[in-house]
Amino acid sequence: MTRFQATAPGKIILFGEHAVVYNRPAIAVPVLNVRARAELEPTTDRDGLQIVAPDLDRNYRLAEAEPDDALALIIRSTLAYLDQSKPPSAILTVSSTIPLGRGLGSGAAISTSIARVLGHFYGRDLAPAELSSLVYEVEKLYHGTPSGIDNTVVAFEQPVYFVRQQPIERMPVARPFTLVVGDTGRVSPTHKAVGYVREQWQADPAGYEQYFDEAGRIAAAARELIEQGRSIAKLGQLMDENQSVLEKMGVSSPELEQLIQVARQAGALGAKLSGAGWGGNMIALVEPQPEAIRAVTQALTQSGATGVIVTEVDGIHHP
């Protein structure tokens, strides 16, 4: 019998983070090269579908899931928007290169890559407008609040300008750059740091409401340089004064400003933490040359963390 697959990427926010769930824009790319992957396999198995994700260590059929199961409310999403009553009599095996808790959107990746093998299964090419608007639900559950910008730019698989209950604008990349994506080795509690942005704007309205205007701002500023293709050192010193808004907003830590200020001391053009904060990630905008990319990545390695991606950001389709 076919054995059916697909895929879904990694993703980082490039600016706007945190002010994006109060309206403001925010940037995402997606993050190519690390991937999240569903197979499906039928079987001649009446008992329904059977779950296995080796990354979590669970192997369990989809009638015995939980309410609050992340892997089955896909599933069951899916298949009632799929029209299918019953699910298939298969075995659906669900596995990522996707860090876990890192802000690389792994959640919204496997919840795409579960979406769209089933739709291959129904003959049914979900369109990423499809695809991320079944996985937003799901994101629910992973963040409380979400802004909705994970499900986008994992479902359209390219760089994306968004703004909260406005239409998605796909962007288009003038010059492609590149970016070295360090692990702080953390955990990155989405849910706790948005819940603390918010205690903390009920409190002060007026002071993190300019926050977010700022990093409203720089999210723009960051949008003309992309597509017009200008100056990369530019675009890095935005990613600076971003990173300097979200410390003052208090979700940065001592291990990401650390691998922050190395690599800019290693030649990074900018850097600042990516996603949620308290941990996950740190991006830094890079030279596209092998030896520029080289030192900061050594030096992100040799500070302590405990992974470092590169990825060029192209604006290029790629499902």
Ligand code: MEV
Contents of the next structure:
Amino acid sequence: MTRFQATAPGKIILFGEHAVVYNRPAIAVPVLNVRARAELEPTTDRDGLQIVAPDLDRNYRLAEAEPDDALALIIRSTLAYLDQSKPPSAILTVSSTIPLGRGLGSGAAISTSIARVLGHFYGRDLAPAELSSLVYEVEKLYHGTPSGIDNTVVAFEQPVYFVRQQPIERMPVARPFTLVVGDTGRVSPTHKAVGYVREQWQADPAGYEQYFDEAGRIAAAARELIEQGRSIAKLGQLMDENQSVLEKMGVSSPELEQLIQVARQAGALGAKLSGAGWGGNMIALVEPQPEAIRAVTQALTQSGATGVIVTEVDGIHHP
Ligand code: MEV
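What would you give as the form predicted in complex with ligand MEV, now that the form predicted alone is on the page?
Next comes the full complex, this chain leading.
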């Protein structure tokens, strides 16, 4: 019997995390070499949908899922969107090479791959905008007030210049550039960090509005550099500036700052945390030569990074 498959990439926020929740622009790019995968294998010997997630050590029936189960939520909302009153009789296997809970969009990618594979099964190739809004609904349940940037970049699989509640702008990348992504090994609790920033903003609106403006200005300047393929060194400087603003917002951490520091010392042109902060990943911009990449990768690993991913950012569409 036909087996259906779909994948979705990881993501990183290049500029503007947190400020994007307050309607400032941000830039996110897909990480194409780590992916979530959903496989749907129709069965004839049983009724209903069996969910198998080996990475999470889980194997259960959709009908028995907890009400707040993230996989069940995206399955049910996609089925409703596709006008299906009952699930297919099938085994849905979900796996991912995206580190979980590290700000690399693992949740959004898993949800996207599930919605996409259900679309394939029912003969409907869901468009990126449809996938993005289905996944956004699930993100809301988990992250409280997400800006929508994660689901957008994961579903569109292209660099995006994102402003909340505005039509998505795909970003051309005039000259590809290389990022080294270093994992602190700590979970990045997105909803807690986002909640903390909200409390601080409520306590000091003028101060935080200034931080958000500054992050937005940096994202807009970075967009110009990326679209025009201009100075990679200047792009690195903007990453350093964005990191300073994130430190002032209170979402950095000693582990992140240690990795950022060693990456800069090993020759990175700029480095910052990426995503919600307090853990998760940092990113470093490096010259595209193998020696430069190796130097930063080694420095991060020696300083305790639990995982390092090298990714090239280009503007080419990878469906
Ligand atoms: C999380 O990847 C990015 C944040 O800006 C939250 C959001 O945009 O929803 C921290």
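As the structure is a computational prediction, the values presented were derived from the model and not from experiment. Residue numbers count along the first chain shown, from 1. C-alpha atoms forming the largest set that superposes within 1.5 Å between two forms make up the rigid core.
Superposition on the rigid core between these two forms places the CA atom of residue 47 2 Å or more away from its counterpart.
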